[in-house]
Amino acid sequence: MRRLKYWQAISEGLVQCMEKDASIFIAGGGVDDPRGIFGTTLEAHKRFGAERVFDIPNCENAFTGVALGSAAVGKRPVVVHARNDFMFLAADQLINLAAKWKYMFGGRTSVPVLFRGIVGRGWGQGATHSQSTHSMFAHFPGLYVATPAFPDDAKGLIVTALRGHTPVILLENRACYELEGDVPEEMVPVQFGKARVLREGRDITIVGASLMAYEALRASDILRECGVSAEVLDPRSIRPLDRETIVASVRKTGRLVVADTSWSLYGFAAEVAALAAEEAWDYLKAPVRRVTPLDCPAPVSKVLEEAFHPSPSTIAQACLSVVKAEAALEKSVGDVQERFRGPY
């Protein structure tokens, strides 16, 4: 094991996944530029060239169809969305196409393309460029959709879209980027729809999504300190789901939280709280909770900014109160872009 930064990983994987798939190539706006995507397309352009890594004009919708069709002759495009926000432009094709081929022939063929798209606010991308649309693409059959959180994972899911059948939406929160952690040389594949599961607790289960699973550590961290012991669950791919390990916790510890980087409103959050009603309702000990962005658009001004995005002491004091009714939290921590310095 060796530490990376979690875009390190994101390049080691597309690297080490083309070396040994010359069908692999990469394409999307920026993926050749001096940055290369947070770096994630450097090496990669760096050693296979402009053929297999190559620049694109904003043509989402047309390009989207270009890759459908290149995979489904044996290719296996990776697209490149440097805001997901982008992949709208993109959704007839992600979602009558990507979605619906394996199924509409019988599953004698597939078009296996990975689609990254970059989520999060950075800083001032107001209200078109700070959405999360993991919920609305994981509402179709068909598409497998991730939000890992941590270096490994984001590799490890690379691996396994890259060596499958399925077509894959993964989106990447801009704040993960500079995180470090232990990632393996080899390429080790990470499960769809299998949970993980960051630390073990018994007062509260604490689900979160994409950012939400590093800030739900973080609250954790808070809660200790408030005698909470707090189960926290990575969901790692929102489609397919791991419901049996949600559900599991949840009978566990009795109490749920769910945290996202996208509204509560018809989304992931509510898909979870759901499940917990559903499967789990006779050990509830409380209502769920959600802890969401606040039900608008998203502003540019970093004071509302701040108000608008979950962090780590609005996870915790959603906790808090469900575990301990009227407690209150003594200091209020900010979430991990309050450090965020660019570059977009």
The other form holds:
Amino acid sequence: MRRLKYWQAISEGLVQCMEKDASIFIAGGGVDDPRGIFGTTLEAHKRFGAERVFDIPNCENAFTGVALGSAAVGKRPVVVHARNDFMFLAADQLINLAAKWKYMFGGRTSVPVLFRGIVGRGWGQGATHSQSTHSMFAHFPGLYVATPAFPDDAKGLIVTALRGHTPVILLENRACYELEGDVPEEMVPVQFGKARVLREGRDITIVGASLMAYEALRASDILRECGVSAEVLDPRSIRPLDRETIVASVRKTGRLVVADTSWSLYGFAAEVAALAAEEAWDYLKAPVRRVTPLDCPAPVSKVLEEAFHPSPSTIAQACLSVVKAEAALEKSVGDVQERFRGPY
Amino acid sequence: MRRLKYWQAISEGLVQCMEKDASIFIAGGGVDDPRGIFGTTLEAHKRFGAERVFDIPNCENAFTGVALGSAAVGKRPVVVHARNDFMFLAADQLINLAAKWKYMFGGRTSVPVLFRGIVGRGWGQGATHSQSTHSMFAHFPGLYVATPAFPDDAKGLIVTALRGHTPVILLENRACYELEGDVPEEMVPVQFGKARVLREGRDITIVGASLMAYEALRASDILRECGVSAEVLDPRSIRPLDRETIVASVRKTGRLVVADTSWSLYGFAAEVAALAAEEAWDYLKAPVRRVTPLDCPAPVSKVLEEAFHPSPSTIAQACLSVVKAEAALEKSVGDVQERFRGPY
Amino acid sequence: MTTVSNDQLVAMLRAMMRIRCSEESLAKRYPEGEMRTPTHFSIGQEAMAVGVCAALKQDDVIYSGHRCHAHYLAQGGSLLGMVGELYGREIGCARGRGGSVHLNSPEVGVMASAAIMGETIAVAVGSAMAFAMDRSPRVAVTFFGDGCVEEGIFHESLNFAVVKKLPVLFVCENNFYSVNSPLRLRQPPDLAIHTRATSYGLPAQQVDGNDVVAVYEAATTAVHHLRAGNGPYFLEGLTYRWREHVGPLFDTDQGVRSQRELDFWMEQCPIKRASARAQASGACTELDLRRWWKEFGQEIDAVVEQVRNSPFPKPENILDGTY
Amino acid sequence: MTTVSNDQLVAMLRAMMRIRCSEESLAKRYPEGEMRTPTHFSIGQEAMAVGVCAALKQDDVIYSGHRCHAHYLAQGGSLLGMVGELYGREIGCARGRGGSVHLNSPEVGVMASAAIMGETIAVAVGSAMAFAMDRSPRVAVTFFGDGCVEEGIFHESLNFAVVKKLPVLFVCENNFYSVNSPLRLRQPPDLAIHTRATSYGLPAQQVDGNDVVAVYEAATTAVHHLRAGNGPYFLEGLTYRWREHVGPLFDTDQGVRSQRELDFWMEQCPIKRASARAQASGACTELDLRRWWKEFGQEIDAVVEQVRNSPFPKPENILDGTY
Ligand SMILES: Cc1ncc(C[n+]2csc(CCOP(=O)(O)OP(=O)(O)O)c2C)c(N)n1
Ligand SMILES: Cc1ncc(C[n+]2csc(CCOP(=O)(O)OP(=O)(O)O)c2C)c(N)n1
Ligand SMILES: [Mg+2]
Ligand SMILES: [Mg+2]
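Given the form predicted alone above, what does the protein look like in the form predicted in complex with a further copy of the same chain?
Next comes the full complex, this chain leading.
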């Protein structure tokens, strides 16, 4: 299998879907510009031209409605937000309309729009350009919310989204963009609601969403050196959420650490911890721990930014505290971000 | 102490604060109309006139910014949304600006706006007029989010909000509006982040947010008849959240049911269940249970609406299943809504 | 001056009468407490819905807001589906899930109505965009109130439609109120709403919204413009709602709208005016009118009867349609 | 024709030179990688900031967006605070929490700059409302780009300001691009931005945004209008950014903006034009100019030096300021 970078896998997924389905188009600020959303829309633009890959004025809320209205009469739009933080402006259309459309209009019609939002971590992007909105959107029934960390999942989830009937919010972490992985050339759909076991283990379960799936895997490397065998799960989609796989793993290991790029309170980490309290309470050998951004807006200064985000080291540390291994973690592992210097 | 209805307590709190502080004003669609937001702004309008209680055009997003900008130069706005669902349109200003203002501008300035949003349950208000948005807003650091269920708390939280330095989202459930309670005549502030123990008990802890605090109390009556002693907690504010009181109670009873008006996934119920998994995992004698609206948009038809919302009966039922009392609950207790027929 | 035939006039008149008769009947029954859904009656505003929809073809699409009964019926939505929805029955057009504010009937092009102001303005633009991409002659119409003009999405939508030259007709039913807020306190005084549209460079026109023929003619011009690929069009109709904002009652005792104002507008009743015109041109007689009122009265009675005998949704199916 | 004194002209010229010199110096250092914050340089657009702020008093307030350096400095924000912020130091005006896009200095009326388009347009209206409620003569100014005009909040804000007659000056810096999207593809062609404002009934004017005197004069007229209680005012200035949208480089090799276009606008450099005018009117000499460039060069060098020797925020204080 070829190895592709995350952004290449996204690009390939989009292009292949567009080849098969003429109703698909891509729209959003900058999708047709020389940078093509970190390269993800360049090939589609080259291949399908301005009719199917086009720039829009700055109107997040209206354009969300535009996408829904085109979907209502048969199109399959892909809407791109260069930063997922801009989607707050479209929250009404996303939550009050897209999520509820099928249900409140009696189940006969649906609006299968794929909304891509990029989490812009790195280089001090600060309070309004590096949040992760997945927990917020996943609170509301009617949407699918996916957080792929790996290239093949990114491609596979796009394929599924562009064949389904549900509005999908796909959150891509920019820090994943340069990561490489095996990606099937064909269009292999990845189901929503099916977690991926990234590594099997005995002592503790780490569930990591989005970039934190990758970081959890790196944490498990550290843990292995410390003699701890961690099972690492990537939910891939957080709505629907694969409760079964998570619960089975926690029941097996008896310990749980949840790592996430969104805040702890009322977030993904809370949900997974709650699952343990509901379904694995009598299997727990230790307290559950959440490893998330600190409870403040994202700061800019490098020293603060480093303290703000979870890293493999902080995940591993949390795991060690849970398994009560005595040795404090000496080694600190920098995050994947380190080399990023733009373009933003 | 006098007994006041919930809406009267809100009205009194606002009026008393406005008397003391000339910088306070109230604005929002309909605050000056004959209905005065279920009566809550009538007295203030009568007392302080159109200069300090005024209607606005339909512009949820801009007006949120307007309120912030007036607060930045010394005003203390109270912004009213007749339905909290309209606040999605203001999500950008609320989450990207209000919540982050103090932090991202270096801590020197703050924008203490009180945002009142009403959860419009009852009479088939449906998908976009009866959601509870508290879990969503409470995910984001920088805001306070309060969900008073009782008249004195509604008043006391308003008093605190209008003296503090933090933007506050106060969510009021319309179903609480006609409920009566003792309310001190004076301005007795209720602290954010301090839960209220509504009833002490031994066998199980029920934590209920917003209307569900009241319903949990009614559930505990039923449970008492079944021989189950329930401790009932009302968090009152869900950001900050009083972890200590909740954890102490769960450690004491060993059992937890969380009831909420917002959805289960990534919501208040998840957060409280997560607390148990983190801080009381080794005290749990039974699985934690969440009692929340079903995982679909709010339906309209009465039969569906009844099935959709949690009620004292469903809360009690969940508690019984947790304490494993054999007797299935026979009695079903209608919700407080039953007599509501508008005005909406 | 008028271009409509007697047949067309009668058809529009009858459409308005049917809407009025149905809504009046529902308003009368509303206090019985069986329609448990906040209901915004269109009574008094029927000419806009009927005049515009008469200018459309079956495969065009329309969108509406909270006050959607007239639009839904004018475009051919089934009365049974509407009444069923108000009574919360499975037979309702939204299977009892949506309520009065979410009427839809995709079979006849009533794509969606939504309770949040301004939402469907953008959505209609999106359908128009799809039509333009397909080089189809179909057009999209969005009905909204004067209050929605204040929402940012209205402007974002206008701008987008103009920039992309989309076949969408913006229809503003200016009834001078947003709930209890009068227009003059919400928008720049002395600047008619349609002039707001002009600043985006699209043709915009104000019309007597209680004159169904004038509405029809303006809409026909507009739809020609759209089908010719000339981009969007804006129509503002001046009209008035007779009842309270939401619910079946009159509200002139509330201190906001005066009885004098209401009387003035009831005098301008679109049905009264169309009836007079039809009789004057010999399109119908007084007797016809009486016959039609009776016909529609019987229809709505029968439909209500049918609906009340039809089943509620099953609670166990509550999740149906979420995904 | 001009009403500015030589002293005023020199003051404005020097203000522009100081901004330019500081930004050029920062742009040069940017690739060193020590300023870890996405930075939108104002280079080429200094006249709008300086001309408008010169018409304000100390207790007036201004708001800006992502491209805020020039506004912050023109209104009197400290250079140290700005450079400190770019270098992520505790000494930064936002204590290293905000970055380049969140410059503020409430002491001198720079209330807030924000990275999300359009946000501060509404916020400025709010400050103006507070001033009006207090019957204070203070005014609020909001600077924003042509791209923000497409956002709904722009319209909601205009409408509100007009309806409430608030003392707010809307200043649109039209540099013809939103990132890489040219204006003509985003807004109705052939309709100047300020005409969009006219449709709300507020006075709106287009000005040569690279002529600091013209900007100053228009702003002075506008501010008089505001202080007299006549409601809001709209100013559109045509200008151009020289560098890439974000970052220190030029981007004419990227295939979006042509070198010819850039050359044209560099010819229209606001500082060059003001320098020529000042020399022509005898307000300064070539030698003065050279002296000033040197002065500002030394100032920024010293500030950068000071900042680089100043401490970073302490990680243990990371939560400070959340509440
Ligand atoms: C975004 C939003 N804000 C507020 C409301 C509450 N609301 C419902 S209808 C209405 C007035 C609408 O006025 P208009 O658009 O003129 O329509 P009309 O009712 O007059 O037909 C308001 C404020 C809403 N539904 N959505
Ligand atoms: C709501 C929102 N959408 C998109 C962006 C991304 N973005 C940052 S600056 C910018 C262009 C702004 O153009 P303009 O307002 O003309 O200002 P200029 O950069 O030209 O000074 C865009 C699209 C954003 N920051 N906020
Ligand atoms: Mg109206
Ligand atoms: Mg620009």
